[in-house]
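Coming up is one lone chain in structure tokens, specifically the form predicted on its own.
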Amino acid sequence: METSHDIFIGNSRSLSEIEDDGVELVVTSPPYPMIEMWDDLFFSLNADIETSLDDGDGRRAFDLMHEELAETWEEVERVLVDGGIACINIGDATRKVDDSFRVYQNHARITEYFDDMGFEPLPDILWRKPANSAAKFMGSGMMPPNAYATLEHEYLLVFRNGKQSREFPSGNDVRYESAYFWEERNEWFSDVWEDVRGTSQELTDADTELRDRSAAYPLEVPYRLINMYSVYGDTVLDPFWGTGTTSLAAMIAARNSVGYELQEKFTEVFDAEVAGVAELAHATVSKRIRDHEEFVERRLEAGKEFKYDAENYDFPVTTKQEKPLQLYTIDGVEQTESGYAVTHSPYNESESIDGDAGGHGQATLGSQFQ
């Protein structure tokens, strides 16, 4: 299996390189309106935003920032197939403007806009992203009633393009191969992810602005979403590409990807990550297999039996849908004119999970998968 991963430097308000209905899934984390680290970006797009903040009109600034994002959302509607899924990672903002402290509900505004475009909002997911500060409260500290809760969660908003789910031919092999484990389903489709934490961006680049703008979500977030809402052969779009976390996850998950990013310098960060993606993919799949085998062991020890055996692996599975499940690792990565081409092969259970085979033994998952 081969996948392609294209990166375009430009504004995502025009996804001109993508044809209508050209992608099956969108996974992205846009700039957050009313978060100060994104002010300069929004100011460059619309000078009225800076004027509104200078005038103390936070509500108008909030509206104008979302109007800038809306142009990208309209392009998303154009390129996403009918029944395709858009997953938007977004956090709300707390800000004091002209002596008025309040929360700006980014998740609500984006939900309203997608609903107006004809998308069907599906149940969203919360994941915890702890603040870096040790101070857990804002306002008057221990004195009631003027303290404020600290925002430590982000939203994964999920929308379907249209009223109907995607249709697949009966017995579609790719869809069955793309299945996840029963216990993964129970964890991933919970509406609160308690085991995913925020990630620090350790950029070595001396460019302070580049470091400040590296607000990527942890790799586990797009990796799960890609496995949940796409199949092998699908194309995943990230119109706010940043350091390329979505594309990296798509490589590991054996899907195609397309990313749009304003700052070309971010590709240097991505190139460094791609250098180790084969080892990371092997470690990721190995961990999924190991976790399932531990689940099987616990279930058998509890006296529960399995009705089905996996067709491609030497272990049982809980449901009939899991029988054809096939995981892939990465054999090779080549640079192309517009990004990367990746060659994948089926994960062979005879490969050592502890790492004696193929030089993969030194790979570790990293903090985002712990």
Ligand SMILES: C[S@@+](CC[C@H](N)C(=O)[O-])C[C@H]1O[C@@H](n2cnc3c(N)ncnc32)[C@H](O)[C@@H]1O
Second form
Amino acid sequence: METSHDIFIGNSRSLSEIEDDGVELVVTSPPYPMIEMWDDLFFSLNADIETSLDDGDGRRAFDLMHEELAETWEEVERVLVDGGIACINIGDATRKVDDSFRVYQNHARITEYFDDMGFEPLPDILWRKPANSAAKFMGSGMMPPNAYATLEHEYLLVFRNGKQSREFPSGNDVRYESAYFWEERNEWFSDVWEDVRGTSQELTDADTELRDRSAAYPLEVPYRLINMYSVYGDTVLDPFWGTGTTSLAAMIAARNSVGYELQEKFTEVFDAEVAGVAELAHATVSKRIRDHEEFVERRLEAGKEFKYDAENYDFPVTTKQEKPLQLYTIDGVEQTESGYAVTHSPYNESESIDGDAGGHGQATLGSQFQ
Ligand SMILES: C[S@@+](CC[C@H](N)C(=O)[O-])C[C@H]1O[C@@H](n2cnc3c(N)ncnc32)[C@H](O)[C@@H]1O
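Please supply the coordinates for the form predicted in complex with the ligand, as a counterpart to the form predicted on its own shown previously.
All chains and molecules follow, beginning with the one already shown.
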């Protein structure tokens, strides 16, 4: 199997390289309106945003920032197939403007835009970041009533383009091959993710200062979403690509990807990570298999039985749907005119090396955020 990963440097308000209905999934995290680290970027897109903040008009600045994002959301609607899913990672912002402290609810505003465009909101996922410091309550004091809660979660908003789900012919092989394990389903489709950390990935020698400036999300976030909402052969779009974490996850999950990013410098981080992506894919897939084998062992020890056997692997599975499940690793990566082409081959169980897949001390998706 071969997948392509295209990167375009430019403003995603025009996704001109993508035809109508050209992608099956969108996974992205835009700059967060009213979070100070993104002020300069929004000012460069519309000078009135800076004037509004200078005038102490937080509401207008918030509206204008969302109007900038909305231009991209309209393009997303054009290029996403009917029934395709858009997953938007966004956090709300707390901010004091003109002596008034308040929360700016980015998740609500984005939901409104997608609803207005004809998308159907689906249950979202709260991604809860670790709360490990008493310092987070600094300044809130011990007396009611003027303290406020600390924001420790972000949203993974999920929208379907239109009323109907995507249709597949019955018995569609690719859809069955793309199945995930029953126990993964139970974890991934839970509405609160507490086990995914928001720290940097430290996977490679990639420039960490650049990565911090990009506010990259952990690889586990797009990797799960891609497995949950797309099948092999699909194309995943990230219109706010940053350092390309979505494309890296798409490579590992054996899907195609396309990204748009304003700041060319971020491609340096991506290029450094692509250099190690074959190892990372191998480590990730063997860990998924190992985790499944441990799950099987635990259930058998607890006296439970399995009714089905995987067709491509030497272990049982919980449901009939998992039987044809097939995972892929990466054989090779080549640079192309617009990004990368990746060759994948089916992952064989014998490739799993006792607890240290890849054997190079490479972090895996499941362990890197502890
Ligand atoms: C929150 S970051 C995305 C981080 C990314 N998920 C990652 O893991 O690296 C948002 C990115 O969107 C980019 N951006 C903002 N507005 C854009 C636009 N209109 N078109 C293309 N890229 C844009 C910013 O430069 C920034 O890199």
